[in-house]
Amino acid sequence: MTKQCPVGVFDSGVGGLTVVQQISQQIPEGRIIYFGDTAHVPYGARSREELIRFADIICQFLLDQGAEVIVDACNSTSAVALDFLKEKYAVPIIGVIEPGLEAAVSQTRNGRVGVIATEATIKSAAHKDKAQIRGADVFIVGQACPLFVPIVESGKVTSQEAYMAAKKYLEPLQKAGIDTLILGCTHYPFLTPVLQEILGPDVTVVDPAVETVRQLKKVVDSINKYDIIGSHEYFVSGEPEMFQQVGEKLIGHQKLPKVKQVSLNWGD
């Protein structure tokens, strides 16, 4: 028998799948259950209370399909769900924001970070409150970004429809001195390279997925559950070929499981 802890990982869509990669590097044993909720995506223009229903619904089903820790993989949820979430269920569940931000505090030099994100995820102001609780000595400048995720949702991380995107996007935090950027939506992680080259060697680019399966580690370790691996697991609410397709590019052509579409109540 074999250590395992089922991980149930959740997004809005393709995003989480940068979580995923982390989880295959640094946790290769775990077998993971991912839910995209393509049939809702983008979040970011979703009120909080819709936000922290999906999400409460969603944490549901992955714990029917056996995940023994849940980590949210989506910024806009993680910013206005998670407290929620941790009190509802018994099991552990790691959200995305604390970790960018703790690794963005350790590396900025000149204390001024700039945090990219959906819509949502600025208007809760979470990473400003998260370092104003940490006593952090940073500046946050924040800037949504709504374009970001329908562009990675359709694949085109390298167009000229990103290109510009970016370059809109980024201006205001360049002219406000950051050195610093935080990756404030797992879909983001995946334009790195186009944001790497507008902003130039001397800033530095957070992916929060890093660190957040560091503690994901700390605590698949804790769980002593032993069982026989199983296979992955991938759940879409929308079109599972469009997800199956697009997921695999951007993962580098790697064969993603069958994607199955399920249809949950989100009491709409």
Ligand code: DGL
Given for the second form:
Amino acid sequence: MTKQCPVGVFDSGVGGLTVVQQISQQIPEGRIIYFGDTAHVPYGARSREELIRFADIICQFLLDQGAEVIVDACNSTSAVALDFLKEKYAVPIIGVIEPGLEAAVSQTRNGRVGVIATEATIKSAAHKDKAQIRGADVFIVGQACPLFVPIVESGKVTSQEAYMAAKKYLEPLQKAGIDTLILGCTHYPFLTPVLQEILGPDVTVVDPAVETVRQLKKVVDSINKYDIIGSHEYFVSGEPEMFQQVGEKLIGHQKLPKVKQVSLNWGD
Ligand code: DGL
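If the structure you just shared is the form predicted on its own, then what does the corresponding form predicted together with the ligand look like?
Zooming out: every chain and molecule, the one shown earlier first.
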């Protein structure tokens, strides 16, 4: 029997399900405790202080539920809160920014990498900073896409609205000659068919979840704890029905366990 430790995963809403899908592929026996902060979605326009406070409260909740590793499956909080969280909590906490950058740096052929993300992530310049720290020889072009999260949260990922927004957001990146695009928000992989159709086959679209979960697997294997095999639990701060309905649609009409609403003390 395979052994796994409980993995806490959080995001502002359904976006982290793209990371859960990767966990299910790479660590099918993994136990997941998911938190979607649907009372506060979208995170993109929120301040650094707010994002750190939300991420902190959510991590404490996941630890109280028994998580022994946490995946910050939100680029916006990974960009601004990860250092704080790693400093504060003793468990391993994995973000999504560095894995995405790592994958893009290894895949680009012309060194021109686009990043589409929330306003908070683009404003943080986290990808550019990390690239500089790594000494990576890449030119990064960022583009905030504020319309995407509401589109994904309402499940309209193949709508005309999604297509029009994507065309507008991708144009400057295409003009900049990118050959690789980082999906710098965990909601965006649900838009991959639309994005790839506009970009064409010559642009590589990078979903950071793949590399994130590769790194998670190493951590989980090293902890080597027993737990309930493969069980998933879902919690949200807003109303659970919408998350349940849209989440199931986005993951290909598969069933999610019953999503539970929890009320946390957000300090506001
Ligand atoms: N999915 C999150 C991210 O990766 C947050 C999006 C949002 O709520 O604006 O940035």
